[in-house]
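Take a look at this one chain, the form predicted on its own, written out in structure tokens.
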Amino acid sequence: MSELHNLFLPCPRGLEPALAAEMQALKSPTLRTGKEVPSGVPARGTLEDVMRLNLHSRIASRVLLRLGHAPVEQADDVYRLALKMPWERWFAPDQTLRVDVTADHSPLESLHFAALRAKDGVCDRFRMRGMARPDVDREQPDVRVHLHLGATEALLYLDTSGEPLFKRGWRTAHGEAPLKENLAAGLLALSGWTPQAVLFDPLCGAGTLVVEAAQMACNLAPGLGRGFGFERLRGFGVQAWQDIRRAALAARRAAQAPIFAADIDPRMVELTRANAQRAGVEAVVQVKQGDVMDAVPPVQLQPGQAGHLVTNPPYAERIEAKGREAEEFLPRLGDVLKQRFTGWNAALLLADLQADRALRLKPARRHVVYNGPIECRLFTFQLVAGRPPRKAAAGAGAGD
């Protein structure tokens, strides 16, 4: 398993540097992290590195193992590339297959047809060697092949992850407009929070941010509760995988600082508790019901200890908001942060690219991050004593 393979780890746009840092933190002597590109990080590594990346990466969406690439002008070029790849090295003809396709400025008119030609090439490779053609299963395939079409070339990968890596296995239900787990992990990395600091999410929803943070604080590998595509591929040693999992289980530690969550909706409070329990961190995350406008620091910071408020407030592109309450939300939230969280750090993910103006706070950093197709900013703030709260708008009650 010492052979080096070309790998690609896709991730949400804006998190590429955080993913590269995460990969380097594995400290594998055989893993070579490449230069980040939009929406991912290339690498070279062994099959054991592939297993470790699947198990430990919080930010990657998948771990793709590149088999080959070739110039492409038409769909038959994809077929010829697929026909040349040694698929029999990686799986048997009685295993089911699925081909997924992505593209970036591809000259091909039909991505669906290109994927069909890739599938034909894979199947004909087996048939030409006297074996049966693999069947296609779109829902639960044994093997996933990934075709990427660029402006001038096609690349073929084996998907070693199976289901996307953000599917950790602990979230069976979620709130409205949830964060994906790998985006939440990336936001925590960009926010500056570390497991030594107190964390508070006062708009926790289903608890994705705090559950991810709690697992990080306990050094729990995100993939311990799920399976992976490489377990159905040839070449990945069963004993090596068992050893890697065993080492990850033994690495669990106690959290060093408390993690707090709150939400105004009692259903979200219960959902956060349930998700934390399924993730094995129910003893770490302290959840209560509460309105963010009434939020206060959940604990007094110890000398030298940092506090981080990290949250994903609702915004119009995700949840339709109307009326004065929506218009006043960010200004009122800014007042809460300035008046009650002096000395804390804050990080807010917002789709309003000028939201700092409504908050009346000067950001320390603005990180460009994409929540799916929505371009957002993660604003980070170092909170200092501010001016008195704004007066309530005429006709608005004190509790509005």
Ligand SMILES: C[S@@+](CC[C@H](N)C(=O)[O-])C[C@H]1O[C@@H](n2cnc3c(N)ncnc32)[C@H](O)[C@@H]1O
Second form
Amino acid sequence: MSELHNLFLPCPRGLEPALAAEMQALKSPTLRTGKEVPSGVPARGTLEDVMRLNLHSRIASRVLLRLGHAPVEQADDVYRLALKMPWERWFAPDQTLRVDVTADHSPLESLHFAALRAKDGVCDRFRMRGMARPDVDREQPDVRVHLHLGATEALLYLDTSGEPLFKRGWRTAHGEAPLKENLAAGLLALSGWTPQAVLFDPLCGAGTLVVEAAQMACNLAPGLGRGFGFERLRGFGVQAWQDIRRAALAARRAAQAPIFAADIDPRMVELTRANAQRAGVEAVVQVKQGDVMDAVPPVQLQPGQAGHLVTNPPYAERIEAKGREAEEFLPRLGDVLKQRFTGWNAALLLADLQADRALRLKPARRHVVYNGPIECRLFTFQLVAGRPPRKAAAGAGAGD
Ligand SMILES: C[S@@+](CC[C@H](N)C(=O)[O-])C[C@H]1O[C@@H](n2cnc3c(N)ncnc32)[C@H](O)[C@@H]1O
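Now show me the form predicted in complex with this ligand; what you just gave was the form predicted on its own.
Below is the whole assembly, all chains and molecules, this chain first.
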């Protein structure tokens, strides 16, 4: 278990520094967090680190364990690489398999064919050792192999997570345009919210932001309600895994500050309550039905206490369908923030990259974040008393 492995943790683009900080906060003496690259963070660590990362990371999409890499010009190079990897060390031939592939400037024409050749290499490796060929199961494989094709090389990984890590197990239904749980966790990190501060999401949808925050506030590990791919791989000690889970369960604490949510749609209010309950944090999240245009701070801040409004309003293209009302949405929201949330911090995820103009607020920061393929900005604002609102001038500069 003390052997060190090369790891790669993919994540939504824009969240790499937040993921690296989260990995360092685990304070594992054996985990070395590398320099982040677009869409992920490399690391070196033990199999215990792999288990801990799977259980505790809120921002990673997966924990991949690198088995090998080789230059690649054609799909047969992928086959030869797969044939060389010691798969029998990690799983048995009667386990089912699936190969996923990602690519970045790959010269190979068919990613599907490259994945097929990787699968052939894995299966032939077993066969050449006198064992059966593992079967493929695309739906519920025991083992997931991940092939990444770069411009000049192929990398083969074991996917130790199984289902992607944003699937925590508590969200069985969702509303319109839900955030993935790991994106929501990353937005909370970028917003500057910490569990000591009050949190309010007045456009909560299925409650992804507030449920993630409530679990953080209670120090509840995100993976406690789900299983992981490594549980079906060889080499991951069962006792060590039980100890890691037990320590995570024992670390639960009471939340230090309240968390509030609201939505205009009563079905979303119910959904947020149900999700909070499934996530074990229903006592922490207070949900109400209401129009954000009528919103006021849900609680008076104590001296020295910070208040954070973190939300993702409906994207322009969705509300545009409703015409004039849509055009007025962001300016009116900006007015609500300026007039009623003085002293609060606000963080808004929007797909309109210049939404700060429509809000008529000067952002403290604009974080570039991707919601799936959609380039967005997380605008953060400090709603300071006495600052004159920005003029709503057509074509006004972005302000900083
Ligand atoms: C993009 S969704 C939020 C998704 C949420 N972050 C999640 O992960 O599920 C926007 C939400 O804003 C709500 N909404 C739209 N107009 C509203 C208003 N005027 N006041 C409050 N909620 C509103 C919608 O019902 C919808 O649930």
